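Only one chain is included here, represented as structure tokens and corresponding to the form predicted on its own.
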Amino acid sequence: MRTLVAKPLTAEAFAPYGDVIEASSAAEMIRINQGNTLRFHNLMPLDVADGGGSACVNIFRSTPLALPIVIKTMEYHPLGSQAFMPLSGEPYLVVVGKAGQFDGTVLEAFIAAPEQGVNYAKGTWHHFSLALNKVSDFLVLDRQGDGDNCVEHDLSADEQVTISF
């Protein structure tokens, strides 16, 4: 079985897949309520509307899997985006796959930070969210509406990795 090293996140590395979202010098910043808080403005684009979709706010609660994390699924959303943004104040995982048929031999994992969330583009295969440390909740900005707007995918032996830190 493959070992995938989880690396960093940084919006760079993790451009081909989505948006990273964060309180970035990178951020158009407005200031609002008369100076008191400073607006991290339009961070990611929200793309929702294929099919007549539209934005939902969810909260997920995910639990960590057993370590090794053997990475054995992974799903894309062909009609809108996908945003999470951890609440719990813990890091989490992001293992992703470039969008188009599924490669797993082009997977990447990256750490993210507690205050990073990120933004799957329409299309990009990823598995779903990994909390590290204890039970972990996530803001999730997705499409509700009409289609099948999830398609999984069982990796076969050859195509599991384990994820090493």
Given for the second form:
Number of protein chains: 2
Amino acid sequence: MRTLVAKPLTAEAFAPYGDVIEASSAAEMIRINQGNTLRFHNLMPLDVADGGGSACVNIFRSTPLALPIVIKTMEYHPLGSQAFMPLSGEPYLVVVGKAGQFDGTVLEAFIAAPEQGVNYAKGTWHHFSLALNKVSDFLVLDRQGDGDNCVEHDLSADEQVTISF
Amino acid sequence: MRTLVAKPLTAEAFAPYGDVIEASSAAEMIRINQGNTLRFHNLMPLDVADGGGSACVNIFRSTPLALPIVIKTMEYHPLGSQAFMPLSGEPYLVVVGKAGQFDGTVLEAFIAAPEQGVNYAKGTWHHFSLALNKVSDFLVLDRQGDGDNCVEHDLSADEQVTISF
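Same protein, the form predicted in complex with a further copy of the same chain this time rather than the form predicted on its own?
All chains and molecules follow, beginning with the one already shown.
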């Protein structure tokens, strides 16, 4: 079975898949609240209006998978973006593939720092949240509304990969 | 100067002002991701569409005020809700007043646990983010768009309060 080596998550490397949500010097920064707060402004688009959808704010509580992690199923959301912001101070894994026909040969894995969130663009193939170390909470911003907004692909034995990190 | 005693933040006590964002058993809970994730579903409304507004996702990096904290300015957003989810594992203070004409005699203070976010309903008077213990980050969900979306009130000497917590 092929092994995917998880790379450090950066906005540049993740750009084909969506946004990294982080307090980066690359963001527009605005000093507010009488100087007591630095606002890192507008870090991601919330793309949820297709088909009459609206934003949904949730907490996902995710249990780490047993190691070694084997990627068996991927999914995408055809009608909206989906963002994960970690709340539990732990790193986590992100496994993605470009939007379009599923291609198991071009998946990428990233390891996200505890301060980094990700926003999967509409259509981006991704694995469900891969907490590490302990049960971890994520604030999740996604779409609610009519329509089937989850497409899954079960990987064949040839397509399955393990993640090294 | 009057002292406001900060109460523990609960959804019930905060209901006149907005929502508490937390993984509570009172939420709709959905088991997903092959059993590995518990989704606490739709924890708050994102009320940002007034005047052609849209959602804005930001990180606020807030420096604690010097103690004792004196409340000198309050604000509200007439065109949209504003939510704060703590990211730095520290408690923080929330000072609020009911929407409408400012009344300094009915302010309330809450101490939020590190796992609790708040969503100020449109029009709710509130103080800006009051981090405790260290510089703290918050994921902030608010409105962007045309129109003046911040009204401030500078408290008179008689109206100013200190917070005990």
